[in-house]
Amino acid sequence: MGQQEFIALILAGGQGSRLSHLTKNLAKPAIPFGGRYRIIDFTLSNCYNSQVATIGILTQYQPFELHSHIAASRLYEGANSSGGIFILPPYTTDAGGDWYKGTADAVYRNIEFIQRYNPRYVLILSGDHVYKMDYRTIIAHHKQKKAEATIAVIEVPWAEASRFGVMTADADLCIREFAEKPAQPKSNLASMGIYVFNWPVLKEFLLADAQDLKSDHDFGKNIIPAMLQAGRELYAYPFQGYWMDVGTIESLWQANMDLLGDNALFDLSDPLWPIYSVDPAQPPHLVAGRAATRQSLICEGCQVYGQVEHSVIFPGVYVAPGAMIKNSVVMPNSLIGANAKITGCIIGCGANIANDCEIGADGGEKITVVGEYAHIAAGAKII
């Protein structure tokens, strides 16, 4: 098989334990987002728009719905010898196989897949971030710097820096220090979990890491520090634009809220960079009776008889007369009963909120979560 200049691997096996009930039966990249998408749709659409020919998706935790969604999207219309989308769950040629031990181990165990395409560069991506990026720009930056590894970075608030891998770089963007989720960060320049590697160099470090019994087999904890210690050429790629790691309830809620308003922080309607997903095949939404909506996304198949303000309402949601939804995310096929009050919440798929319930509170300091298919009894109050 001929050489491809680069291929992409999407790490999509995360359990997402910080997302509470939302990931009990669902991989984090498969969580609904923005009315009609799944989180992984953003990385996949970036790949498609960037003309990435070959994508391997490394799945693991609760993968069934994620696999079904990827198959139904038909974004690349099937895999073939020249490229496409390939699902890469953990496997072994010996008895007693186990899960991927870490992000680096996941890639290491797919060396044979990568070698099929003999790439010059390997693009490592996360399947659970919301952003738009033309990956051709980071690859061009990587070439221009003559780097062996390039890490996309973004400035984050100092208070949040300890959630990320952070680095210091010189004026030429050469990385001098890197620390994975430090308790006291020296920098607020955060890794976006987007890497470009020269494949022969990455392969060398993956093979060495696999033999290290003390390693966590993780890019941030092990591969990047090992490359820095060995004096390899690592560079930062500063990203200018919207990016959100939706790994917590608060960040997932905030990213949905960032889609709303006259000056939304993240625009889903850019015709030059479309975000692709599966068509929900629902009828047009209905806003009827005394219903009122304001600064909200109301998706296909919804029936709204109550009030919706500054919220994201997914397909198939029913909002009964007298109900009020504000500053909330209501996922597909949920039912909001008469006179229910939903404020500052994330309501999981298929939830049933009975009449006269009061759930959540305004202010955004605490986001109340109702799990998928939960049934909240009439008159209940959950703050």
The other form holds:
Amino acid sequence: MGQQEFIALILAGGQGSRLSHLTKNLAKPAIPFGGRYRIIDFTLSNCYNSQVATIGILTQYQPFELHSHIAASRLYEGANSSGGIFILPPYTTDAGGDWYKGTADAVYRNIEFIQRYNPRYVLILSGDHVYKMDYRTIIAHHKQKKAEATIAVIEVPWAEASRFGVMTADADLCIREFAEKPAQPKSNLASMGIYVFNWPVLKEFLLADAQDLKSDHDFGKNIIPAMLQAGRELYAYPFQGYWMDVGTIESLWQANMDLLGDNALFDLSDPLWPIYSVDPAQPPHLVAGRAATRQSLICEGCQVYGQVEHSVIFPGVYVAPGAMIKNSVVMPNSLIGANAKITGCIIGCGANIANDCEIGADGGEKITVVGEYAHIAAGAKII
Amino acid sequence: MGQQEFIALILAGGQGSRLSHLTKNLAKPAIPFGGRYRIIDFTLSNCYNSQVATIGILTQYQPFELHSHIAASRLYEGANSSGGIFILPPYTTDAGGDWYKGTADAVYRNIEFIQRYNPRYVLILSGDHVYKMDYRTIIAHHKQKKAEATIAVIEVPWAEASRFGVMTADADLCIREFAEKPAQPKSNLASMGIYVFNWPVLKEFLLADAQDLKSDHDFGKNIIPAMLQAGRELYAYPFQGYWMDVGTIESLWQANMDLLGDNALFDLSDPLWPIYSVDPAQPPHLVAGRAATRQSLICEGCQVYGQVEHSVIFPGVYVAPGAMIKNSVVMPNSLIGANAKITGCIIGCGANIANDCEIGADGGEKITVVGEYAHIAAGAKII
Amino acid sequence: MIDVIGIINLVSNDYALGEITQHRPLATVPFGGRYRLIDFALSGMINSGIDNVGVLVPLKQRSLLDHLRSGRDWQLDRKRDGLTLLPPAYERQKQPSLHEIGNLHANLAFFQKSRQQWVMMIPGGIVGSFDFKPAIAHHRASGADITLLYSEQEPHEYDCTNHVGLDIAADGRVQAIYSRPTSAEARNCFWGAMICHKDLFTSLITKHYAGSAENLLQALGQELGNLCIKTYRYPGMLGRIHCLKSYYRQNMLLLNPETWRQLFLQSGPIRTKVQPEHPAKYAADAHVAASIVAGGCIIRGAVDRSILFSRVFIEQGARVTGSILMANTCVAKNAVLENVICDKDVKISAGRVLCGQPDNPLVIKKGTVM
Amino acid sequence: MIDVIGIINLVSNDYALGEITQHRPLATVPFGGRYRLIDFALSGMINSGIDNVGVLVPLKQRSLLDHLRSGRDWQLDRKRDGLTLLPPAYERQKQPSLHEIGNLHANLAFFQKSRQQWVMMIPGGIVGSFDFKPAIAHHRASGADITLLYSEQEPHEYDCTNHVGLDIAADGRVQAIYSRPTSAEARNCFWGAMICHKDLFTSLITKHYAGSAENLLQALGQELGNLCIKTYRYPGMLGRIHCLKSYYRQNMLLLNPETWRQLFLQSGPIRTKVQPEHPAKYAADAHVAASIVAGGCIIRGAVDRSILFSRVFIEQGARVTGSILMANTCVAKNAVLENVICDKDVKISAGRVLCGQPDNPLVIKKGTVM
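Please supply the corresponding structure for the form predicted together with the partner chain (the preceding block corresponds to the form predicted on its own).
Next comes the full complex, this chain leading.
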């Protein structure tokens, strides 16, 4: 089998427990986002637009919708020795089976898959980040630096740096120190969870890590520190642009809001970097005579009779006359009843908000979440 | 989501440990068979030709090649609420994860998948049988008998009946007794491992079985006996025609041999019941001037310079001048060196048999197996 | 999966919609914000369980080949059956045949190869959410040789010339076919859909290919005495597009929420070629009412009673009323459009004012910059 | 994925292979046991990393549309780029243009929409295992406006009339193009493959569409003085099919194992339309030597120095020598075929004896029963 220069592995097995009921039946990368998308579409579209030929997607937690979505998106035609998308769930062998115990363990258990393509570099990605990146650039950077591993980093506000894996690098971007969620960060360069490794080097460290009974088998906590300690050549790749890890309700809501406005922080409409997804096969949406819609994204199949302001409305949503939706995210096929007021909310798929409900509050710090298929009785107030 | 009359679930997670090295890196349903096929192609083609709209495939053991093969065969276009092929590996939920503990447990853990299609009947199939069946016929039989469960049965020689699950049925085909591998069989009607269930009934028994700590969670051992004991309406569906469970080296070899001859027991060339697979994308094979090929199946990409008799030759095999292959199964991309003698063998994928080897013996009871990618040194004798 | 071959007949008046059909056949005229006319016929076939569909390809085929490709977007890309393009015959030094009989005759092999026994043929210029299963069941039960589908409707004055009327006896049998009916004769409107047995269909094609009939309609007229030709009244919503007025009117009907729901949500989905579009984006200054908006639009101005196809840009201060703007239309600042149809890729400059009449919309040609 | 638009030019002599090309273009002539001629050009594009491929559709298009469909079997069914069919223009009451310039002109939009900068055009009637990457690199390094690919070969006497010769100066520049070369002029055989920048390509098409050139070759001739047209010697195996003799000869060459390996195993795979076939089945009485056998064949008789396409049946006692049997040929008991080409679906009755000459094979028309 021929050698490929690099292949990508997308870590998509996480539960996303901080997203509460949104991930009860759904892996985090499968959460609907931005109207027409699921979160993993951004990483997958980055791969496609960067001409990554081979992608392995490591899944484990409630993968059904994720698998179905990837199959239906048909981003890559065919999957064979020359490339394509491969779903890699946990499996048993004649020695028994194990679940993926951590991000590094998930890759470790698919060493054979990687060997089939015998790549020079392996690109490790997350399935739950929203950003646009041409991965050819980080690979070029990795080659230019003659690195053994490259970590994409982004500048975050100093106040938030302690929430991330933080890098200290010299002027040449060579990484000197790495601290996972340090109390006293020495740098505000946060790891984006995007890594390039020379495959032989990564394999060596994965094999060693698998033997280490005390390891969490995690890239950030174990593999990167081990490589640093061994004196390997690790470089930072500074990324400019929008990047969001949608790991919490607040960040999920915020990332949706970042799509709005005339100078949106994150632009979905770049024709040179299309974001691919699954077409909902629904008609263009209808805005009725008395409706008012401003500063919003509205998708196919919606019927808008009420008012929508600064919100993201997913496909097939019905907004009844007199309803008012503001600063909210309304997921597919929800029904917002007459005169209902929805403010600062995330409304899950297929939720049914009856007439005259009042949900959420403006300016509150907390986002109100209505779970998928929930029915909220007429006149209810949830704040 | 609309109701479908029935959906099919294919059990494809078994290890097939009696197939020795052939299933070291491969699930049993993914074993190459009959030249151009994998074993699961027969069940999948039966589904397609019977117009089964929705198929779930339950995988667990070494599924990579199986998943890749199913994706590459593209038998169904799209997979969505109106149907398609869905791969259902084990997964974790917020309550943790479990491997499939038995055939019934595998279905139990996918109750939610089945509920999405809300079918009247569920068809349970095996991924490792070779046969042709129009599943619409067994469904029609099930409906006509007003059965709660129907089991396809085939008459086997009395001497072999004790190897099977054996049914005693009355004249109306109503099942009175079922014995799994009985020492003293009362009948020679063997279960083919093909079941039709009314979905609400099956669900009830799956839920009860899941609570039973002593159960093996197996359809034949647990679910069927429990239903009989509960006095449910179980009927037999007698199948006429070729059927083979390729669970052992001998049966795998025999089933390949059954494809040969002018009146082959199993006919691959029926235009009304095509067997679909993945095209090897290889040229028509070349038979050289001095070659001799008789009573054999030969596939694309082969180069035959030697002699092939009563054998099945898979794609991309090279048979050097003077080589002699007889009563054998030669899997893809193997190389048979000059003057080698291969008799009564199964040669695994990509094996390299050097010149002048002598492998296997005629008329022996044992089939000689050469594992995939094995290299046999020149002049070796293995009998 | 029913035992029927579906045929979509795209032979039609080449210039029915004037400039809109100058470079494309009627079949690929954009409609309803994201569709091409043929999507309704194709989706109707699939939603009726017909999955062996042949499309009689017209001579102007570039946009059609581009739109249909493998049929995948209609789930017609299959191992067996699926979509088959039936191009016109080509004989050296001869004009390719311009009517459907010649085209069908060139493609008889398709019928012979098909496993299905029945043929259902429909035209390509119809809008509706079709379910043909009752019509097919009716045909098979009726014992008729051929069943013609018709709608009862009061024709608009401009409809009559594009109308075929049927005179139907009490027993349902067709007594006369009026190809240029008076308004009394036009009441039972035959809209080009028919059902018959495959063997009869192919023998009729073979017979009339050698005969004098200029098209299938004439051939049916000639057979009225020989065959039992009956009818089925199609009860559903049916929009026929055959001229600019009917095109504009059928589009505008969709702005009625009831009609929008009937067409799009009642039966199966209407499928079309899929392209990646971002969700429609409404700016702070957007003011949109009684309109249909497709994916990829960015709206900063005012839009009223209009249909916006994919990737339409409306700049600040622009006002669009009673208009149909096809894909990639850009309306710059403060421009005003009233009762205008912009074909694809039209750019309207800042401040420009363009007005048509509701019964005579102004058509701006594809790619125009003005 | 390289920065090149691939164009496969299927404009060719309609009746090059007599009856074999009566109802199909040269592009879909069956070749080598399971292929159509266009498969070699298409696979060459893909194996060279060109994945935005336009096919200039000839007027006889039924078999081509059926063969190519979505381009999926060549992995050209993609979200971006992939396969695009470029049909001839259609203008009312006018014969569609029969040469490639008109066809290309009608499809200029394809070039404008494409992201790639370069154009590589190749013909459809060539057999080989192509890798065009070195030729493209050579063009980009050479600074030439246009690069023509040629092969050095001793033409067979029957080749000359279908040959274009190039007179090449020492600096690689083309000095003359001979469209009916003498055998000395024919040594540098230009086989219709060329590379240039997209902008130059489209401007040449626009210019010569309005000009006097009857085809692209004439246009190139007219440009010899204006542009720097250079050459690249294509080093690989190249079979040109332009008449029955070359067709038969190129097929028979494959029976040489060395040629078979060169064509099929050396570079990337040759892809074609995929159909489910069972493995070829050899009966107890089969006697096959020096032959190529495709899937779906069932052989009970004797086959020597022949090419059997899919689903050929050879009954007991039949003898087939030096023949090409296309898909679904049935040869009944004791029939004898020598130097025969059977087109698809031919049935040869029991005992029938048919002989052609190696330099003049007998062609049996598609569907014949004899």
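Residue numbers count along the first chain shown, from 1. Computed from a predicted structure; not experimentally measured. Basically, rigid core = biggest C-alpha set you can superpose within 1.5 Å across the two forms.
- With a cut-off of 2 Å and the rigid core superposed, residue 159 has a Cα displacement that reaches or exceeds the cut-off between the two forms.
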